[in-house]
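As a starting point, one isolated chain is supplied in structure tokens, in the form predicted on its own.
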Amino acid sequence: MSLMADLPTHTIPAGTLKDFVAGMFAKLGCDAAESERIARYLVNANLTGHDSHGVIRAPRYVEDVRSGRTIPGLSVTVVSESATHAVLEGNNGFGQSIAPQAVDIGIAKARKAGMAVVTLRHAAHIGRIGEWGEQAARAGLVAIHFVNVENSLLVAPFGGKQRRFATNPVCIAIPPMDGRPMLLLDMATSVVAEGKVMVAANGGKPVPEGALIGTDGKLSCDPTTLYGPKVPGRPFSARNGDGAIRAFGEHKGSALAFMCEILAGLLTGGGTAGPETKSDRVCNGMLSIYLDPAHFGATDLVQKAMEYTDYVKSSPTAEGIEEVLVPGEPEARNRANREKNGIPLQVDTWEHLCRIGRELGVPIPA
């Protein structure tokens, strides 16, 4: 199940990696709780197999703090609210601090009123969106999230060759089933998330053929299409390249990405991926819908979901396929494997983390 099988890696125990990354952010001025939280959520992404949203992001986060684009120690601000909604301002605080606060507000409102809609704007990168779906689902709620990235043009629309969207994830989470992996859809609306291109550029698993498109309209899997030539010692930046990631599913994925821009970018009061502005600050917007099954008369939702899961998985498999999987199963299996055996990191990723650790005076794990 590893994303990086047969590629040169270092394997790091999850706890060791979390402590190392937390130490970096403590040196940058984050308090102990925020430093631990950032590291925990990044390492959680690696544990689930979503290396694109894991510790490979830490160097970019460090650069964002140093440049003033991300501000440690901030909390969400309530702009307006009612019993069933809240409009929240992220204040450019760490997404790993802002997003869980926003989810807590949505959970509290949905438990009282049966449902809630929460909009969040101007949060620094909020990481793996599945984390926030899981947080609400563990509280017994169905959660739906639409996300965009303001001022981050990365994805070409269907039929186009220039960037017009961000990677715009969609997430849906269902309350946990006893003894089963949580049903969790967490996907970008692009062929691959931008972080997976970063992983490939760092020597990890290549992106699929045709996942990228150059300004000449030719399809590519070369990360330099998006990032331009690698600059030693510097995080990858899509601002240095001219090509784009492609939307998944032809016109259907492109249409879904477009609507994420409207819902998570405009309805939240933030902004869309483009046109680009003079600011180099990149912010997440998130529209979240929280539903309490009990208020809808679906007290047996979890039991029915288990039965339907078994029915779907009972389908005879196509040639060359060992098993039918449902959303959330790959992540659960990756987590079990990596909690036991450690997290594989590409050599370039680990060396970059160590270089930043030395710069900040954080002891390098043996």
The other form holds:
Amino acid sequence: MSLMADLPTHTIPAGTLKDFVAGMFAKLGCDAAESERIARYLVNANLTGHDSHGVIRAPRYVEDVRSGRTIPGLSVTVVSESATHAVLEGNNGFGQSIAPQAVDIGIAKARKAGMAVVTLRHAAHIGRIGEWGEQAARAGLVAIHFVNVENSLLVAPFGGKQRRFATNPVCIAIPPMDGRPMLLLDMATSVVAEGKVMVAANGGKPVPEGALIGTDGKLSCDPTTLYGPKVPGRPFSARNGDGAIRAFGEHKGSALAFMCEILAGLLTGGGTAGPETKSDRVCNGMLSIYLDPAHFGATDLVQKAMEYTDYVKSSPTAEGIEEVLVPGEPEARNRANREKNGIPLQVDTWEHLCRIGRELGVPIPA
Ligand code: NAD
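Having displayed the form predicted on its own, please output the structure of the form predicted in complex with nicotinamide-adenine-dinucleotide.
Then the entire complex follows, led off by the chain already shown.
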């Protein structure tokens, strides 16, 4: 699942990269804990192989703080709650600060009541959603997340050629068993997450044929369909292009993306991806469901899930396929590899980070 294809890369140990990126946010006024947190979650996304949600995002986050779109140092506000639910307001705080607080609230309620539903609105970009599923699963809970991105039109609905949805990820996490990869579904409802188009635009792995659609209705894999022509030194912005990413799985992915808008955008009290507004503030909304397996009589869920995993993996493989995988396995393998061998960053991504590091006066790691 590496996005690097065979392109030149700059490989850097995870810890060094984390300290470098944390230094940038410290210079922007985030306190030490928040700076470390932002960097840790971004680097974690790289470690799992989701470079689209890794440090490639740091330049955008920097711009978001400078423009006031994201506000350092904020906590989640509880708007209303009961034993089994909470309605949370993210206040445009850093997603990496707001989302883990929201998950902690869900964990505490589900541990007491057996289940909890938590809505979160107006969080700045919360990054790789698998992170939040993992947080709850490590606490022994099944976690289900539906996410949307308010004010971020990127994806065309099935049969359409204009943007109507965000890339709207869905995540399901199952409590882990020692020594086995966590079962973790974590995917955008678009053919690719937007960050993967960004990676391709930076010279990384190309997006699949037909992942994008132009205003002429023709399918494309050219990132300029989404971003317009590249402007040196400026982060890519989908606001500069007219085309769209396509929903995955034809009508079914489009239907799921639509429901993410309703659940994570409207039920949370946030907003949908569009219609286009004058605001350039982009926020994540998230509807999360936390379930304690014991509350449902499934005390042996983890054991049974592992037995079922083995059964699924025992399927004979199709032609050209080496092994049947289950959700979460590619991420666990990437992590093991990258923790040992370092994180390969595309040269463009690395140079962009260095440019921002120099601007902010953060020493560039050797
Ligand atoms: P992807 O296409 O790589 O799909 C990842 C999912 O597929 C994982 O659950 C993985 O374990 C599973 N998988 C991969 N290969 C498999 C195989 N052979 N067999 C079984 N399962 C397999 O990921 P994506 O859709 O490009 O999403 C990338 C990241 O982007 C995710 O972490 C997502 O949360 C994030 N994202 C975030 C936002 C946001 O607004 N914050 C928006 C969109 C996406």
